[in-house]
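Have a look below at one chain only, the form predicted on its own, in structure tokens format.
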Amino acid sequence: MNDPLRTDVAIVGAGPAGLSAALWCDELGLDALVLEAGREPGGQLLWTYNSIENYLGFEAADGREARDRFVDQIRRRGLNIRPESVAASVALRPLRVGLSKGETIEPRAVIIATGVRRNEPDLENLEHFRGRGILESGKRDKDLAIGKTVMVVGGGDAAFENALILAGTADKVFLVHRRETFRARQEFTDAVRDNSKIEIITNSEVARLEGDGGLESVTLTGDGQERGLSVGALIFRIGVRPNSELVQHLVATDSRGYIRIDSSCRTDQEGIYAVGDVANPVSPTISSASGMGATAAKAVFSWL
């Protein structure tokens, strides 16, 4: 077995809060490692198709244009990306961090940064369709709309917001929600209630994706009744859920999986901390996350 490589902090995930952890360690002196299980770093900024307005001081055309930024800044300081680098495990006494691959890291604290996924419904040939009618983005992939019925599901922001801009490319949006309410802020709402392109279903599900090749049609659910709709394009926006599960087994976390932290970003595990949307399901921002990821590495800092 090859030794374990030693660092100061190995920090898992390289989306705004890891790179911000990594370079607040190197301001403080302490030698780190970000671990990125993708094939570049990002996070969520890799699907964020829309312009960053509300970063104080910055502004980008979308999450690609800010990720770039972000990364030239890290690696003019010659900090340590490491891509394709898969944490399987982590474990205590001593603090260890393995990788899919077979190597192990011995790091003198860890700070998790693996943000959140998608959530997507339980379907039998969801995969089958991704590409061939599942959207990723409203923002990206509004051309693949024109001319066609276009459903999204969700009751958020990001579901209404999707609804607008297909709406601008689409013959006819359906907005399909499972509940009769919104979460969506009024702004939308009363933006996608007076667009005469969208039609709103409430108290629905999607239960069944059907075509030859392509996606051609939905069967939805509710009050006990079946409803099939035709339709080209799909995109699903029912939130999100934390990317918690390789620590879940060490650290406290709550009822959704969010890892519990402090407000220096500790665990309840000594040398385990936690920033960015893993952590903080009530502001799961840009902002959040780069200021999430400084307290972390000057806590570790101090309890080094």
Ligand code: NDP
Given for the second form:
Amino acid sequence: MNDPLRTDVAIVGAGPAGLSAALWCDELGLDALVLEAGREPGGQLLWTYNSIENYLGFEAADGREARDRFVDQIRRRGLNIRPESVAASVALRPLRVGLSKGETIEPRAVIIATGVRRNEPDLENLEHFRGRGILESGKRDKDLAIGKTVMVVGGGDAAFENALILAGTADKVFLVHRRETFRARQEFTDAVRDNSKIEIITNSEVARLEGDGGLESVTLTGDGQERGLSVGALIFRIGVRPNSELVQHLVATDSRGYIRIDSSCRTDQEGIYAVGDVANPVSPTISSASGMGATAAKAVFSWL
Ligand code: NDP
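Return the form predicted in complex with the ligand of this protein as a structure block, the form predicted on its own having already been given.
Whole complex next, starting from this chain.
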């Protein structure tokens, strides 16, 4: 085995939380290595197609523009972001991060900034209809809804926001939710109820997707009954789940898998910190992620 690569801090994930942690490590004189599984840094910013209007200091047309500003700032400091570096294991005593390509890093502290991923239902032919009716983003794919009946599944802010966006281009939008009441905030629920193109269907779940080639119809189940609807495009917005598998065997998580941290972003395992959405179900925002990155770097600095 090659000698492990040594650094003060290994940061796993290059979304806003990880990038902010890297910036603050640099600010405090700590050597930091940022590991990013994807081909480029940015995390969820890479699939944020809406404009960013609530991050203090600047606005951006979409997530990618915000990402570019963050990354430019990081790179101007000469910081080390390694794309396509998948952290496959974390072990203790000594603290070690193993990469899928075989390399080992021995940092003095690890900051987990792995974010969340979208939930998807367990439907047999979901993959078949991806790109053939299943939309990835209402904002990005709104033109694909022109002249179609669209279904949006979910009852949170994301589902309602997408229903409103798609109603701008689609002939009709069904908003399908598994319960009677919604998590979405009132601003969204009021706007959806006021939109004559949107029909809300509650107490229902998607049972089947059908179509010859492209998506043509969706079968819903609810109250023990099935109902088929002609639908040409569909988007799922049924929440997110934390990417905490890497350290789930080491640190405490809540019942949904979010990493438990204290106010200094420390987990219950000395030397392991967590920042951003993977540890923050309450406020999954760029602002919070950025603040948590700074907090963790400061806490690591004090500890070391
Ligand atoms: P949420 O967790 O808020 O909502 C997820 C929804 O999906 C819930 O209604 C949930 O139902 C439903 N759901 C979960 N699993 C399933 C399943 N297997 N089958 C069917 N339905 C399911 O997630 P969102 O993605 O909407 O939002 C995530 C975060 O992002 C929130 O904090 C939100 O406020 C924020 N956000 C903010 C926006 C804005 O401010 N413009 C826009 C979009 C998101 P149930 O309620 O029954 O659990």
